[in-house]
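To begin, one chain is listed below as structure tokens, in the form predicted alone.
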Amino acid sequence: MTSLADRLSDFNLDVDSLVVVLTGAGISAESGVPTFRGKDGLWKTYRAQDLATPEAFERDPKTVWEWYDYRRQIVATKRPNPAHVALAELDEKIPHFQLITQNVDGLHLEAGARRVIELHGNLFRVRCTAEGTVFEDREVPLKEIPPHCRCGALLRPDVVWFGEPIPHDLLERSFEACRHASLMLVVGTSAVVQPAASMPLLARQAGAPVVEINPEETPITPFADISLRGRAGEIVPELATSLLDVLGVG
């Protein structure tokens, strides 16, 4: 049976290769973070259009913040799993690396990854609605709901809500990385939320092989060079070890 390292060797990678990783909710589900899709998804309890929109916040900031405070309390008890840790090791050891995540839980950063683009923001950052200032806030639970900035204005979660665009600079950095990728890993994403869902295809069109890690088939599967079925926490560490060996930076 051909080993994973042998399969990666077929891609002619070396120390100068740019490795791009896209992660979705599936990687954090293994840490116990509820997903918004699937049988245990938070969207099954709360209607997203009632809470995660600018209009909802303008209409009822207290209820929106009560829901986000609830989510923050859940996520604050979770820790990075072996997949997060393995990707942080790739970040540390691979000279040319970019991690792009759709997740807002901050677990990649907690695991030690630093070259991370958080496309949809972070639950533990807040933004002043008057000044636009963004800063970290890990107070759990919040003492004041809704919270206010030092200037007196309302704070909002620094996340991308439905109907809002992803910040242009984050999107451009992500697309640029995909266009120049030597290898793209796609971990735990349903591949249905745009524009992230198109990023593996962009890398593939630019000539980069795509490796997908997911328990189930996704719209990316037909385009992947390697599809690995199973839990990210079990597969990604093995994949990371093989990749570091192939790149010669293990």
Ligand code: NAD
Given for the second form:
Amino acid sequence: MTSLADRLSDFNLDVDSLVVVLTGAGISAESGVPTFRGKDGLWKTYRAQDLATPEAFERDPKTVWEWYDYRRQIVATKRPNPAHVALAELDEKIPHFQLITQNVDGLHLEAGARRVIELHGNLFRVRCTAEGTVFEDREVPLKEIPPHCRCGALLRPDVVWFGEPIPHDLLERSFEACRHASLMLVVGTSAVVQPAASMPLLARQAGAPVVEINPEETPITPFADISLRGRAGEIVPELATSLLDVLGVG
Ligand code: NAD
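Having seen the form predicted alone, please provide the structure of the form predicted in complex with the named molecule.
What follows is the whole complex; the chain from before opens it.
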């Protein structure tokens, strides 16, 4: 049987290769952070799609903040798992590297990764609805719901809601990385939320091999060069070791 390292060797990678990684909620599942589409995605009787919108916040900021307070409380107790740690090691050792995440849990940063684009924001940052100022806020549980800025205006979570655009510079940097990727890893995303879902395809069209890690098939599977079916916490550390070897930076 061909080993993972042999399969990666076929891609002619070296120390100058740009490795781009896209992650989704699945990479944090083994840390205990619920995904949206799994059975744990419901809060009370609400679906995420009904609360993570500007309209819901406009109508009922208290309920939306209660949901974020609940999510912040869950995530605050969670730790990076071996998949986050292995990707942080890739970030540390590979000269040309970019991690793009759809996650808002901050676990990549907590694992020590630095070249991270948080496409959808971060649960532990808040933004003033009047001034647009963004700051870190780790108070869990929140004392005041909904919280207010010192200027008196409502604060909102600094995350991207359904129907809102991803900040232009983050999107541009992500597309740029995908267009120049030598290898793209796609970990734990159902690949149904745009525009992140189109990034692996962009990398593939630009000639980069795509490796997918997911227990289930996704829309990425048909064009992935390698599909590794299983849990990120088990597969990513092994993949990372093989990749560092193949790049000659292990
Ligand atoms: P998703 O919930 O749509 O899909 C999760 C994917 O992970 C599925 O394809 C599933 O098969 C896979 N998966 C489940 N367990 C896995 C494991 N152990 N290892 C590897 N893969 C596993 O997630 P998405 O594609 O990221 O899209 C959901 C949106 O919701 C994102 O935009 C994200 O911002 C947000 N979200 C974030 C978090 C978080 O920050 N942790 C959690 C829930 C939702």
